[in-house]
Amino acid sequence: MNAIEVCKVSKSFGGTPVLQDISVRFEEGKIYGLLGRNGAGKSTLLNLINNRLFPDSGQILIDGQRAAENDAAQGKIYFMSEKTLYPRDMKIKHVFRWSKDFYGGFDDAYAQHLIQAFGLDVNKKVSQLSTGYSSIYKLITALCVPVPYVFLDEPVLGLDATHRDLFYKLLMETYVERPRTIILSTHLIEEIANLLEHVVILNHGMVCRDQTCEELLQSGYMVTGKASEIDAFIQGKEVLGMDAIGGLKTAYLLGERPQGLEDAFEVAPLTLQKLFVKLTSE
């Protein structure tokens, strides 16, 4: 099965370790989530995929070749960042003419589509955009060109809320007409929740968590009750973490949820973004 393969992945800057020891796979077709807090290694781990930065230990393999200095491996990835790697002063419509000689094609009747619906004015420089037009034409690029591994850091900066609405629908809209991998690292969870179908977990350098979507809000669950109720309830069980407000308490629980909970107190599931913040938080 074609894969990216991050295999025993360690870097460090100035001797303060960022990566400790990393090993994930992001197989083909799927959309993943990859988390982690300011610091976490997120972008230093796309870097390394993306030939930017050289692993200190370990190797990256893309569908079994060796991701750094390898230009065919590298063909097969579009990496959106927040940094901009045209020129200031060329035209996005010339952007777009330059990706698609790079990557060997471009959708441009798609283009076109997202060009609308995002009211982008393609002969404007790229100089001349905005934070979230900037993030627009990068998008744009990122949906039209012929690559099976996409990368999407902080994808929605600068957008508004109408237009962030809309990328996650044509998103899935593209991903649905011809599925490739994506991996999306944001620190919007809630508005990607419903997107992912696995999660990758980065805290202190290290994978946390590296489950399906679906496994891993199954993996717990909250409860809220009387303080007192609650702290005789926790007793022996795997405790995420505790919220406290007047006389209620609300638990985040790792396990199966007992039968008949729902009789003493008041239970839900583990959201994406509550579960993060609780496995993340110091």
Contents of the next structure:
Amino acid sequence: MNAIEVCKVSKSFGGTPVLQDISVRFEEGKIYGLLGRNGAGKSTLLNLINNRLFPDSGQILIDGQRAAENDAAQGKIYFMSEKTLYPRDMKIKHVFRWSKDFYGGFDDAYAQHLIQAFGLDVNKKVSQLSTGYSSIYKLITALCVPVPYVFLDEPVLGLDATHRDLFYKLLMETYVERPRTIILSTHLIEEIANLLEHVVILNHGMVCRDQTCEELLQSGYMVTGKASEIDAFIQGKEVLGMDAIGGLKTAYLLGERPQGLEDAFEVAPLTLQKLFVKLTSE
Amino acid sequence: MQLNHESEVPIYVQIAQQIEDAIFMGAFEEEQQIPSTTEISMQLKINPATVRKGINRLVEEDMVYKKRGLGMFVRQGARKRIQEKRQKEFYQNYILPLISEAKKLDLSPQELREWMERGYEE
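Now that we've seen the form predicted alone, could you pull up the form predicted in complex with its partner chain?
Complete assembly follows, chain above in first position.
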């Protein structure tokens, strides 16, 4: 099966380790969430795969080929990030035309549809766009080039709520029509939770979770009740974290939920956001 | 369709339930097409794999079926079977939780019976 494989990769900057011996696999046709706090190593990982940085050790393969210094392999990836690599005075319509040449194709009809939906002025220059529209023209490029791997690093930066909603809908539409691997890296976890099939959580440069979204959400639960009773209940259990309001306590627990727990306490499933916060807070 | 993201019920089950609801209420009629995976996935902003899992649940229960190249259609008689299924599940889903809450509140079976009758009359 085609995939991006990251094998035992380490990277440090000026002696500070950013990624430590990480291995992870991004399979063909799935939507991944790459989550982590600031500085967890998300962007570094994407930059390494995209050959914008070199690993200190380890190896990265794209569909079985080396990722480093390999144009054929890199041509399979579109990497959208905050960083603008296009010339500042290039018009947006020329960005699209250039992308067509570079990636060997561009879905012009779909791009037109997206340009209208977002109200993007393609006669503006790269430097004239607001943060939001700067994200938008890159997103349009990302969705219209014929690559099997799309990395979206903070894709909705500067987008208002209406445009974010529109983007998530369009992403689902184009994904169903032409499945490809999409790696979403964002801090707006709640908004993307249901878009994801698989989640990779990085923490302090290491892989902290790597499983399907469904498995991850079923790996624990939340239980609320009288503080003294909760304290007794959690004995011997794997506790991710606790919240307390007055005499009421909520515990975030890992593991199987005991039968009949609902009779004694308020029980609720974990959400991706809550799980993430508890897993990655100090 | 509306999903409850904080709910105990997994998203794919919620999708199956909502389609089932729509069939039961006649919004999707028998032998009529239900919305496509793309439509549902787009409208609700959820992964198509989750949508497919929900629809497959209905296929397993034979509430909907696939017409090759066309999409998913509501099975003849589905509405009647949903009603029967829900009647069977009524005790488990509504009566047991009702009694559990009544016990916590120290309400007698007699009081519950009276309220039940009053509710039917109103």
